[in-house]
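There is one chain below, alone, in structure tokens, taken in the form predicted alone.
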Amino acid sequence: MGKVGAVPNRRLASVRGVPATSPPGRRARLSSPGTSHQPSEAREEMRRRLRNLIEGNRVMIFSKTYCPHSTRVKELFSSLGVDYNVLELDRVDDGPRVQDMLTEITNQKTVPNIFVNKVHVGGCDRTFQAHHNGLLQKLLQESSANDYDLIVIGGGSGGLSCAKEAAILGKKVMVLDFVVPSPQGTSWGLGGTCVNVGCIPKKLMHQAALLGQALQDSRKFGWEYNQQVKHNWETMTEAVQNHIGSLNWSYRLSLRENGVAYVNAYGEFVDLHKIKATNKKGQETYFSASKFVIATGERPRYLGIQGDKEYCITSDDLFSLPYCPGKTLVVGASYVALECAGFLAGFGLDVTVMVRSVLLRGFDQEMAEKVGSYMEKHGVKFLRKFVPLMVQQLEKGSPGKLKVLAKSTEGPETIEDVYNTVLLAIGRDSCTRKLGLEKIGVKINEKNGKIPVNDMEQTNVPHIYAIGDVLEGKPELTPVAIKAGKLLARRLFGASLEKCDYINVPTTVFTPLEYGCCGFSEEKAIEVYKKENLEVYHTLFWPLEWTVAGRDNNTCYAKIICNKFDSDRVIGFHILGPNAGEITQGFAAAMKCGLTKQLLDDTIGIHPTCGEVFTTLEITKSSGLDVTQKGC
């Protein structure tokens, strides 16, 4: 079937795409060689052959090359990732005598003139019409010979979104989602990576290091105990996984209850509109769709040196280790690297930090550095510009010992220790490369397995869609592949045409003290904006909830970045502090209505919390004047 792009047929007789060319010095006619018909019989082998093109093709375009409403119309079939085969009637020989038999057929004398499902829907604005009130899609969906309406490839929180979304449009839905074991052979249920080995449990264990600390602040307040407070791993872990286990059951019920088909089984593409299923037994069943959504996400990356997979772990492993790790070098400098380092130091763990260079890469770098200065204040060691070179196990065990030798980045120093368990979070591949993406021609960046999409999250490939962490240039957050997922199914599906906005999307670091942020760090704004551009406000601040517990007064921070050639608009919002998600969330709700210095100073604050901060905010880094806290 013709595509997006195609060269039109010389021949109105090509009815499937396929180029024809005609001998030289020969026009192209309707007629076929060498025959001859009365007016009557011409106009009836033309009246059959349109009937064929109508008849033939789900989507039936007649346009002309240079008609900027035609353009309209191929965009949106485009965007809607429907195949559509057109006929240029500008560039057939034939073009006059095939729109007057149109206009016999339909009454449009027009173009574009569209059919779909051997329906005539009309012209631009009627297609535009049949679009917003859902008629187009139901046409759309009429005598498909596909298994199911959309096939959605992984089970985590935007495949699920999207798949939930579009069931609840109508549509036949599978959902096929598996977890290939990590080298260690964990391996979890329904919900992807934030549910099982991610967000969820990473908080929860944030949580119980948490209140360690503030065991030790309570004795200020006045509690007393007497007996020895330890942590329990094993207490810990059974009640998070049990947690998990719910989440997964409940995912597995919401499917059933919207329709949705889900299938345990690893995907691959066989063909443009058929994938393979891969059961964990090796059985492999196939399944055809209209439209496909790769919501496949991202597995920890490995180093590449002797003993990495076999000794070590990442965050697939640690939250259902069932044995304390002990002695911990955790590589890397990711936020799950100093998430993971940080609560299990809060466990009252030996922990150790090995970074190959920066602090959280792609953060602002001076929020990056106070939280790696709080973290060694409160026992984290970092090892600075070093990188391992080889794992060796010197005991068996749980934890067992393992020797690590790494190497300085900056010269020939090599360095080596043991520890009881090594953790790395030295970032994440994309899982894309044993999709099958290659025979249907959905191109990935070859480097890092991303997939470049439109703004619609749509590939190269207008029927296959992609949502998540494994999209090009986008954040990977859960919330956003939620949203992109819904957003997707709506558009594809329902009559709306609302698309994903990936500005100013807020987060957090769940390290010991929380970092959240919003919109543009420092270097990017400076980089961006010009410095001379831009105002930054900032100031170290004391919770008074830190204040009887005795802890410093000057480790919080909070800045924001403004664009003073923009009424001083927010462009960038940082807070280093106690509960730093649930004031950023707050305050990134503010920076998508166009928050300026000014309305933050129109604010009242709210006495006392952490978020007021931002309220009396008066001194800026170009002053230089000093914002170090002297009382409450």
Given for the second form:
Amino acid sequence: MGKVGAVPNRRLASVRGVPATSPPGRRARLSSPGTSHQPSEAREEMRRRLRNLIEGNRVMIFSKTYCPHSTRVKELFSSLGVDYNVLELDRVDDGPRVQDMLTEITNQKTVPNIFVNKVHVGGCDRTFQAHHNGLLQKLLQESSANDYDLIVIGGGSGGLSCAKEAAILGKKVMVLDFVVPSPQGTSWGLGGTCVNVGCIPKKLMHQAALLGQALQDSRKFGWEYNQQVKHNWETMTEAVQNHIGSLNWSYRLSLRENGVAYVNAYGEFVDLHKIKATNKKGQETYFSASKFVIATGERPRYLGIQGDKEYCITSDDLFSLPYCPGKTLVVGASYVALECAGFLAGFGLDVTVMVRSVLLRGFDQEMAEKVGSYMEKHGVKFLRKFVPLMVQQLEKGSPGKLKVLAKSTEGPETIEDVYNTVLLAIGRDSCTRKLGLEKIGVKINEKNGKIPVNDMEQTNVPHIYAIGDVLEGKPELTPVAIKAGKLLARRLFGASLEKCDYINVPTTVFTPLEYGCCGFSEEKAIEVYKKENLEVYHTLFWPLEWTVAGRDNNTCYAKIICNKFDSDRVIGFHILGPNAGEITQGFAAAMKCGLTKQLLDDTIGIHPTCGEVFTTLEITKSSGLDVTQKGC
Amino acid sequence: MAAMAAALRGPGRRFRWRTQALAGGARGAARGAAAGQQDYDLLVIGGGSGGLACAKEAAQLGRKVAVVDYVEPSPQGTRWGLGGTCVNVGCIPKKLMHQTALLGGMIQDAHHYGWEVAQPIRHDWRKMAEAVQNHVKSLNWGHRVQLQDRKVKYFNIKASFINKHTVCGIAKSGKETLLSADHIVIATGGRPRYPTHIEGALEYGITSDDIFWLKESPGKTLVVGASYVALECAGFLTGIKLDTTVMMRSIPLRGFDQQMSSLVMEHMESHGTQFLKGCIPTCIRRLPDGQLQVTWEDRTSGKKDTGIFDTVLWAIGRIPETRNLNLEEVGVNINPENQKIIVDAQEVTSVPNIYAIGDVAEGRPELTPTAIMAGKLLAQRLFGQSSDLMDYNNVPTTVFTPLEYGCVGLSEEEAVARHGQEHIEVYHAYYKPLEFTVAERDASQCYVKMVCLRESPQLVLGLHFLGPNAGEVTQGFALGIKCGASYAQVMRTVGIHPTCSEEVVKLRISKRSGLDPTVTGCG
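Given the form predicted alone, state the structure of the form predicted together with the partner chain.
Every chain and every other molecule in the complex is listed next, the one we just looked at coming first.
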């Protein structure tokens, strides 16, 4: 008996069925052929159903409500404080057929019929006997040894980092990842949003656009070549996709190297410790684990208007679009919308952004407006306070032609225009509604599908955790998910107590003029601290590289928000300018260490950089002094 | 404001806008000035970054201030306007030419990103130089205007001390001017050193004083030296497709972390800069066609070799501009070894009313922003009731070589020397900037290391970053180090993805562990 359950990975064994050991530790012969009067398909269906129940529950009792033996067994488990699952054969329509199948599987005709940790214990007497001689306890203890110590659902940044860290800590880990193709049919490999349809391709295309700007600049710096410079979308996309392909591959490799099992299948909870994995072919496999991490992330939202899913694309599709999108309407003003609009315009495309209300909601609005006005100045058109009503295909093609009808949010006015491509970037929805969470009682916010967790990333179901973009009220950023995942694994399986710190998380919007920030927006700071308690220092600046290039003066902008009653501590950091991401990172580290205005003043700048502007901030907003730089 | 300050000082100390233009009687007038009443509250000698900052700050505080500035033409005859080294022959033109070279790299990258740029691609030195020089001239003008706005009197004269309160300035025309002040700040900076013992060095060589003002391309260039000036110049010359060779006697970037310095050099070598290591030039001759024949000696083998170049650029160090100030006359002590002025923590020289800031001061980092801050703080201490001293620790800087190198705090060698190998933990990583992937650039030298104390909480002693935009990356972390950041605090900082700077907050591998520090993937 000793060996039963001692082998941690019994996934295959339990599915295929293994030779029975001596009772009461007999293993159920789940798939043994047997005589039956049912048609074979229905029989197999029944067998699968029972198998799921047996494998999916630590304790599974097949019972009848009126059977006193059944009641005794239930009371026994209750007294032991052990959760059990019951199927009352007298309460289901096909009870007799269930009983038939149970007979076939276990050679036991009566109820209760008890399984502990997938092992057939027997009926009431045998169960009590097992309880007395200690076998039941043994089985129950083993029952915590599921197939895996940890199953991570979702192979994105957070999920992978959590899985790898758990594996490094010696745990048996599985990652389930499955990309449901977008309505346009786009799908991708392992690595999640960031790698495939987010940060990575976005930054590369942003870089492509910056290079376009660099080409223009370069002439001012003495470089000479033919004036005719064209951008080739296909060349760029292929290069970007090749890089992504290599990343997908490296993730696979790294999982393998760390001994993490990877299954390309859609995970769905069927029970507290059991998950059903459905692969592309529709084949279902079941896995159990002691702990689960939900890291399924989000996918772009659709408008729910006529023609949106048929004709519009999202960021899921754009980065691998096999043809140049041409004249493009970007719907939305999220950072995704503005970043995409920015690089598309950078390639010389005709780009319009349709904005329902504000730009970059949640970000500092002064900065957001500056981001927008720079884009506008550089060729991006903005349609403010309009929402699309309908998208109609005029012509098929690569790209085709789409007519978009839009309506003002402020009145009856409607407008229509024709675009080659309509890109929706109106927000993202978490992938939590088809995970079987309701089956196991994991609460989600019904409104937005997000999962509330405590400060340990734990859901309301104790052994189920969530990280990354599915979390409620947490920043939707790759590095946050990575950090949270890693720390979670260390807390679960290492001796660490360190929690993920979601305060002062820096980020950067890679719009044509990059916007980096950390800490509070001005609005939020005023809301929390009151205006009179804050001092805002700001300045416009002109990067040295822009001078010779003849690019706009008084465009790049730096601002910090200080709490006057806490030693002028910097609670908000904002920069609009080239390399904002590179600049912001170090300041974020400094904010972690309690950065104050005085320390900024005491720090020596690195000359000539943009970052040094923060060491010489003198003008406060409250002074009302002019921050524009005069010409030479 | 100046008037108000004057009024506050009372009738006994009225200003005398006295800029005496005397030919013969200068000495006599000086005696008068030394007797008590001075022309200015503050006189700054040297209109570079430090001097101007000090002067402007003092003026802002209501004082009567004058700045004297005079650019002695280089041996090749190059001269420039107000603003000092940084603006005219240092940081500004250097970074712009570095940017030119970076743009050349971007043009190469562009086709990987789908931009169809037709060959050939050429670089026009004249066009670049003109654009750079125009920008510099606009800055000269800006400095003039700023002085005027703040009522700082500016004299384009060459100054030397007559006594501790008086200097005599000689204009280009030969006209002498006497200026006296309560406080005098020396901020004359430094100039490139010539190896005058080498035949032909002075006649045929140029320095960083000239390179940015050349009207024509320098052509095939030999850069002598391995200072940051040498490597930066060689870097951008290579970047604009000129045949460039660096001749170095011993180590690259003396004073900087040597592992980083080697990587900087390695990167340059792999990008076309040639290096003649362990060599010293012995003679330069001009050939009939105008090219320069350089003879050098290999110090290890003792063998001599020659090469032909269009330009020879000396970048073997700088010497402070203290020799023509007549310092001994007024008793300002200098270090006889390097001619730098000895100052205390308050920037005071051996003469109590005379101060020195910037590159002329002994033991100070030769950096524009330090000079600026030192100048400002000095003015505030002199006239603003402040007692804040300049903190010369943890000054960040960046070397704008083709792959930029930013650093703050201690080098690994220095940390080991101070604390002992067993008390130091160095975290490091080789990383690949995302932009390099598609561009198929080699990232072998993209490297970051953080030097920490080994004992918890592992205080960060130094940060070294080699990669694109190193200056931008380093600035913020310099603040962190100033705040006393620990390794743990830096690690708790969430990265910004995808950037190069996030590699700093992801440093996990210690040198001691011996693990492979190559970053793979995003995790």
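Numbering follows the first chain given and starts at 1. None of these values were measured; they are calculated from a predicted model. Each form is matched to the other, and the largest set of C-alpha atoms that superpose within 1.5 Å is called the rigid core.
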{"query": "Large Cα move at D125 between these two forms, threshold 2 Å, rigid core", "finding": "yes"}
